[in-house]
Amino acid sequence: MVDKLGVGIGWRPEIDLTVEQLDVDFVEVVAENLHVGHLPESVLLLRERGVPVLPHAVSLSLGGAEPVDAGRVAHLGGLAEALGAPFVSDHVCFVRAGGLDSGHLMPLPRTREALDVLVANVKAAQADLPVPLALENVAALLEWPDGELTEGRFLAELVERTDCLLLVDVANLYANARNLGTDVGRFLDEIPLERLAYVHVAGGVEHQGVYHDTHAHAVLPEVLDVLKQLRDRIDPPGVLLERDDDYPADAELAGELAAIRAVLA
């Protein structure tokens, strides 16, 4: 397991000098809105007063049947580097198929097919990477036929061949088990949760009977319900609360961090 990190937020722009008054312990940070040389002198400044910062990947499409991009390989890794970053992440997931972007973070097929580019794209990018990975569990609206392998013992497997990390949102996994019936005790059974590096949580709404992960509408009682769950199982080195639209007061945020920090305490 990787060293504590406490609770923190997504920094992003629009909220950047509300970030810098919360109390938090660290933040993290969309890595292709960041350029290495032309850092935000608010992200600078949480790095001089010592909050880690985290980068956190939508691109790589490790489970692509395509290779993986090299050059977002090196962005990643160039950040890590300048933000002296402990580890970075990306998603359990594809966005590019036959030249074309998804614009949206897709499932991938749990068949032992699958796996076996995903470990093989995994490994690629960890070669090339200064830090250790941590890949993250999706939100789906949809499961692809013939899957072979449960959620829980397809990232337990990831973990296995590949030995890296895992970021466990509790919030994409409450979507899916109200949108695909996934058994959230039996998900947090199955992974190994010794290489959990940390967790996200996030709002989302209920619209015609479907559950959408917005990250704009706020933490619901059932996703800090899930939290407890992970928690009753092992005290997790960081929790991360994600906020990307819609964006509320200050007093706002900060209830729901102290909501957080109540589940682990």
Second form
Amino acid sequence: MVDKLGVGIGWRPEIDLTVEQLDVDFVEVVAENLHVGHLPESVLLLRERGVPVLPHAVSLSLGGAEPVDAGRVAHLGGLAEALGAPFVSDHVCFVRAGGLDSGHLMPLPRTREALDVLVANVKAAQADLPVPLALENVAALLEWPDGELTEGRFLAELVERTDCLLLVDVANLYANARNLGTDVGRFLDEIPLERLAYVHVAGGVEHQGVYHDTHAHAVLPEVLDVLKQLRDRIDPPGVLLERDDDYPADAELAGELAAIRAVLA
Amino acid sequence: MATSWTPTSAGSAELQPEELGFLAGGPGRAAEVAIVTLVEAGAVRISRNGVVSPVRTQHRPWTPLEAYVLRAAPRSLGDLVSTVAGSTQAESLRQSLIGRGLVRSVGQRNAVRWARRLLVVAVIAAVLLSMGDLLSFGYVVATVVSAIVLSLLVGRAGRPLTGSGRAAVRRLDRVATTSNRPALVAYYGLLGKVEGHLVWETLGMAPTAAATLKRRPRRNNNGGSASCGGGGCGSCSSRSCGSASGSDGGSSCGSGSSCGGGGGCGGGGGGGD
Ligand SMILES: [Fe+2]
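Okay, that one was the form predicted on its own. Can I see the form predicted together with the partner chain too?
Let us now look at the entire complex, which starts with that chain.
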């Protein structure tokens, strides 16, 4: 089990002053948007205050067929050292294939073969990272055919074979439950919760019967309910609110953080 | 129009803060007022590095300038001020102030400029003619004296603001206090100083955000004192411009120039899942 983090929010340049003012215990930064040489003043200020800043990557493409880009891993590791971060994270997905960048976090086919590729890439990244790597479940709108494992088992085997940490996004889990019929309880039972680094909570919107994980809307009560189901099993080391667009007033973000704290209490 | 004018502004009658900002410092100042009013209303936030971004809020009736700010954001503060100052909405604001007899049109002020040039030519001609003994010295003196009198008379008409425009700025002086932020910005500008403090500082803005604001280059386009507020970033102190105290026809409030660039907004971009 990792050290206690508390409740945090995603640091974004547009809301830097808001994040500084909110009652948060830790923040997460999108690794690709920062440069080790010139970190934003706001991020440095949070570090000075002792607020943990966790780099979160979106571009390692660990599930991709191509070997992991050593430059991207080095950047992530450099950022972790510059920020004194206890660990870094990316997603169980691929973003590039055949040299093309999809710009999206694409879900992996849940086959042994895909798992082997993922495990090899994760191990390669881990070898070059100065801190542990946590991996996050993504939201999928479609499922690849011929899946051999449930999502929970897929993640459990990934942890078994790489000893990585888990970053559970309850909004993504809700999205998969809503859109693909993933069994939330079973997912939470199957994953090794003792390897949980922290949890993501995000807002989204339902449109024509499909839940969209937008990070630009309020957090739905249903997502908080998934967090509650997780909380019933374990007291998570950290829970982080992700908001990436259409930022509401400070008070509204504070309200969402309070709602998260209420679920954890 | 705006619903944001606070009761403390009662002294300035029907004029909105951004209109007063325009009078005191040109379209750039009006843009600053619109942005600050939106910040006060919680409709935009300004980040530490100066990115102005809309806040998801209840919709309310905005002035055309405020609505333009909301459409143009997110953008760095300095860039936003110059963009808004150069907008057609800012030009409409000018036209409306001209229509209400508060601001003089560019045409009128150009006519004054030409009248002054003609007077100078007349004086030079008289002097040259007298040197060639074609004109008696008495005529030269008469020409010079009447040129000075005429110049003073047209000088008044060459000012950017009319008498009532200047009177409105004088009234603004009385309400421009720290308790009335839009009026404060309208009168002094974000880069202006009040009671020894920079206005942006008084408003609690981050230094890195204020650094995106550009002091407009001082230009001598009227052969007079520094021009102010004509262009985008107008944030010079209102003393040099249109204010009651020292407007001597030399300042060029409300001219249509705009200052450059302003640097794109930083970083931002896609978050992860
Ligand atoms: Fe996430």
